[in-house]
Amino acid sequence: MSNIQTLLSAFDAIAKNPKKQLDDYISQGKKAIGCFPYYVPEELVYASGMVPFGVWGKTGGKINLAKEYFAAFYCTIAQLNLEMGLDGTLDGLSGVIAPSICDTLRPFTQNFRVACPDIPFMFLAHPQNRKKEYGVKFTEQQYNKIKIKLEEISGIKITNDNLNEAIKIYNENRKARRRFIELAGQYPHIITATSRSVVLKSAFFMLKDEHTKMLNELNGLIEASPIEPWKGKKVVTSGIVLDSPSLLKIFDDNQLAIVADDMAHESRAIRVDVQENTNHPMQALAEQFGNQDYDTLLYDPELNKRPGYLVEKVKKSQADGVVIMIMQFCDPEEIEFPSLKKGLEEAGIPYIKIGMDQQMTNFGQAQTSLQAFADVLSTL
């Protein structure tokens, strides 16, 4: 157990202090590229010899300078990303890639471009019709534009060989993270909601081969441990981000184990691997995005399949209920909630909705709600 705790502590240190991790890479002579949420093709950054560095706002952060660019009713992830650009937190980056996958991110990208002119900016437009041939071609064209800019910044040409190598490394990391998520559900007495979060969050701030090496070691140690009966309840989480230590502690205090998730910040973007060892790796990257599905922000021509997907995830993980985290002022999540509610109710699955934003530090209301939810699950 001590070896498991040592590794968890190492992941925790990285997740809690990404600035130190960034500074360490820079001190090694590496350049880093900020990757804003989400579906950024990090393999291109890795293949250019630079470090892909996740920028997902700042839990518990304060918004001051960014208020000049956004109305108050704006997603705090976007506001805090800009805040970090304005207050110098992102100065160590050699560039940023910002997608425009939702109505919030589209104006955010242009605000960031204007507000932070000293940080090289790469705009990434994803197509809504991502599965059709023309959608794949559009995505590939967008990725090629990013590729050219990355080559300018790094001074290294991105070849098919080093891109294929990057794809292999990223597939290995996706596999390791998916396995960890499964193990966390099987060993809730070892992997708490808090430790689960830091392991997954740390991946955004590490070179993926380094993260995979540590994670495979952790997975092996967990697998070698005996499975013990869980005395609490098991839940699936759904939403964009759930990484607040204070909020996660409430899960742990009430013995609510997170056995699976549908979080953008955790499992959504690692569901689908990229085809390896192809003569057209850029097309393979574009096809991977086309193969993504069951996401609040992705167009679904077959109407909304997400309720059924979430229900199946609950059944597969043998969870007792669902905790839906709604980001304040996120229109897609608010619009989608009634369909999730209907699907869960028809399946007889208990659920709770909790509103949050990244500026929150007081979770008294969430504590009351989660405690009551745990009590309800215990009576079923």
Contents of the next structure:
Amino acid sequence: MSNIQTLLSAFDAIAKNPKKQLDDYISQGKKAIGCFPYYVPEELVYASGMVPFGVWGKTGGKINLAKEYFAAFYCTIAQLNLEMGLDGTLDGLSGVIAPSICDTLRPFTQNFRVACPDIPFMFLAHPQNRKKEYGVKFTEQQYNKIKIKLEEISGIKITNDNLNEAIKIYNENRKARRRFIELAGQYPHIITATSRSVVLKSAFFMLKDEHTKMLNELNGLIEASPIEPWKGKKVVTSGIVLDSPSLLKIFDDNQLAIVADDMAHESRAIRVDVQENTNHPMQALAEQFGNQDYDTLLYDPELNKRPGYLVEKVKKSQADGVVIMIMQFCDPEEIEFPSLKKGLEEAGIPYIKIGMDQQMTNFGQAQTSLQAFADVLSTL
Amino acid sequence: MSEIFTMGIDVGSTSSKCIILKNGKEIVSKSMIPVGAGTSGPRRVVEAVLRESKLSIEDLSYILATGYGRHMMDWVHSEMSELSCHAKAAYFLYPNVRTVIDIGGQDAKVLRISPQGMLTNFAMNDKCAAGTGRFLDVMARVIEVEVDDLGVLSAQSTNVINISSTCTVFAESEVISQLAQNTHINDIVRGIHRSVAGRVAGLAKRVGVEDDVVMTGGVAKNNGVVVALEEELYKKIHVSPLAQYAGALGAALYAFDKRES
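Show the form predicted together with the partner chain, please, the one above being the form predicted alone.
Full assembly next; the chain just shown is listed first.
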């Protein structure tokens, strides 16, 4: 039986080498579809017999070829996604699904389509008004367009049966990941910030039934371990992606345990399940997007619900503070920050803001900030 | 009571500073070498304070490193972030301090201090060098003056001009344009200081500014920046002659606290 470290090593190997994972699936005769951020209905890809493969930039990557298409002050996730399309990293994918949910991703989708004409391209327009009936209908129409393309690529019809089966598998995986996030908060002496990240990141590069199997085994082993008092401090992270090993090591070195998160790449991606076993699984998928909330990028008719949501997350997880990771040149995050700041200050919750981009490999300034933040938390 | 000596070493991005403290109160020796992390600076600055104090490493109860290059000092007892050390030193020098503005060679920080002298909140600049000592170095080179002369030059300015505080590269272009228009050097220097002050004031307002305000770090030696910041924040800013040594002083004070742990 695998022990915790063996399983963590296996997740680590997958998270650190997605290209090998992709090549392995292709060598097994499978086709893979690249899924750019955010809210791609991966269940459709799974139901069509293909592997949904997450493409969320490349931490520590270098932008060279993509410079021809973007200004320097452009989100590095988008730039690195295009870079990987241009430099051959994405070769082997049978297609990509590109949502356009923010003003940066929208031009990205068009640049990618032009720059990488050999990769079959599926444009996905999510509606801003996603909750009303017309919004759900629009989402469903968009998903149907994707469905037709996927069927062309795979040669497999997406039926109610195989889509319901995919939904069930994805709900199980979301549940396992949510449980893991809870356990990571309760067992920081076992699950470091670094290992927490690789477990969650690896899900983007694995068939979800395979990931769920490994993760349920890991969760079981963690649950069977004794809980020990944590001598360090507990934080909630907020932002898009936090998967740099160098940056996560700083959390671990300063005994800052991540007990909950508000990261797009982590909790935000798995918060909402899809209704199972319905006669209208496509509508259920569209309704799932309609039920998404509390995201920097999603239209909020009530305005400013996110600060309260983050404050509640801190209270529920009994965290000592919040680390807000701002992706350089991300307008939605920069615009949202003052409201988060105000909400946290009013609730008396300490926080720090750290700027980063995916090209960074040296985090000297973040190291100073996090070390000082740990000092601040220890004196409160 | 026998005398207790502790050492604080601040390995900055552009300079190395070191202080030996007696009984957590009295500065026995201090030194500064104008090269920092990854150079001979840290070794030379330690040698200098030991030579001046006539002490050896064995005489020191505790040695603590801080600053950008603190992690390279693997022979010291422990290390702490420079934010904590600047807060500690500012409180030691000015017990009524509530806000510290620290502008160093590569970054700018604003610290909030509790009445008990604890660091309670802070903000740091982002990756851009605008609003830091590096910004002043670049600008001084463009206008062909010494960095140490900037304060005197801006005091003689008679006109206010604006220089971008958005980024160092934009600002450099603006300065070149001003030179091409025959704008007086003194006015350009004042504009540069106002640019730094605008950037740092934005950081300060993010964490809130409360009296007393103390400025630390190497840029505090430049009175032009201090004056521009006072104008920007509408606050009196206190600057100690030890401003550049604040990191090392805080480290030596923490070393005294930690010597028995």
